[in-house]
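One chain follows as structure tokens, the form predicted alone.
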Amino acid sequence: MQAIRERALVCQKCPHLVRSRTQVVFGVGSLEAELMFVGEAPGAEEDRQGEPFVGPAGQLLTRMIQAMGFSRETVYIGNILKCRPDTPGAKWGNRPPRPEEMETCKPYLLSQIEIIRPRVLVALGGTAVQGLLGLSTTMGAVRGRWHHLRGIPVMPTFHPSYLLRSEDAADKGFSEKRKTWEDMLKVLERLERPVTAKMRGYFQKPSPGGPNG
């Protein structure tokens, strides 16, 4: 993994984000993960910090991670992209990776897969689920369902900042991150750990007339 990572931390290969990233953010967590998740690309703050998810989508990330009994450094954060996709002109905000940059650093996630070789993968957001996958479609299409890479489980669910965007609709917000978490419990089930019903509760909205209705 050092090799691997050595190679892609001076990678030339995209000169248009060579010239704008202030450095690559190769991944992090444990080698030996029986889960990893996937995103699609660092942001500002994951390029100025030079490690995946640690802005607030990131917080949020990490807060899922604990609530199903893992930490950030028992299992591994990568992304499709390795570089922060430059945004000419604009002061602030990010914007997807384009499917050609996808497929020049694909390499480097897949040699970090291999060497891994995670139980279950979560491919998180549908330009994760793209790059992963190959698949062009909505994530209403394809969250909650087993897909596979190589051999390996792969489930899709939502981007955690698509999570933090649909809070401002707090019936959305609520609902999307209970469909997160469904998907997070069938990832639970497939690496057979413990669910308890405290667990299978978040998200769950009181009934109402209910204790607490």
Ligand code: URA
Given for the second form:
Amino acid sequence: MQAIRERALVCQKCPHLVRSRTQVVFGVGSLEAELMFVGEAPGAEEDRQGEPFVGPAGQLLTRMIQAMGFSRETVYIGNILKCRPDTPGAKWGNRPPRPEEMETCKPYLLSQIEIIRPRVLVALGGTAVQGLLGLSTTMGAVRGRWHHLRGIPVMPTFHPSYLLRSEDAADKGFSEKRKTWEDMLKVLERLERPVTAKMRGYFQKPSPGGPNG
Ligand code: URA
Ligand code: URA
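Here we have the form predicted alone; I need the corresponding form predicted together with uracil.
Now the complete complex, all chains and molecules, led by this one.
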């Protein structure tokens, strides 16, 4: 993994991204992880820190991981694209990766997956579903059901940024988080991990001190 990381960190395959990036955001976590999360691409905070999912969406993902009984250190977290997509002229905001950027970057992710060989992959959002499974459909149509990549079970679920955006619609926010949590309960069952009655009830409604509190 170290050799692949070193190659990725100096990758020049997308000259426009080489120019705009602060650094390459390769991935983080355990090489022995049985659970691996795949997101879309680094955002501004990830580009600054060099670590995936450390901004607002990352904080939500971290809480989900902890609610599952794992930590950021015991899972592996990576992205389809290792560089932050450039947004020339824009002062804020992100853009989704382009198909040719995804294709160019994909060998790095496939190597990460082959080295780790997790027991379960979680695809976070539409870009990860497209990149891992080649499916361009709605999240509603693919989430919550098992798919496969090279013999590894893949669970597609909503992207944490989407969950943050749907928080604005108060009720929808909880129903989308709850659906995501139900997908994660399926992951835990597949991994034969303990699921308590309390865990089954998470993300139903705000509870002070709970994972959404
Ligand atoms: N969103 C992603 O898809 N990946 C990150 O690393 C951060 C935000
Ligand atoms: N569409 C996406 O691409 N991702 C989500 O998480 C939800 C809708």
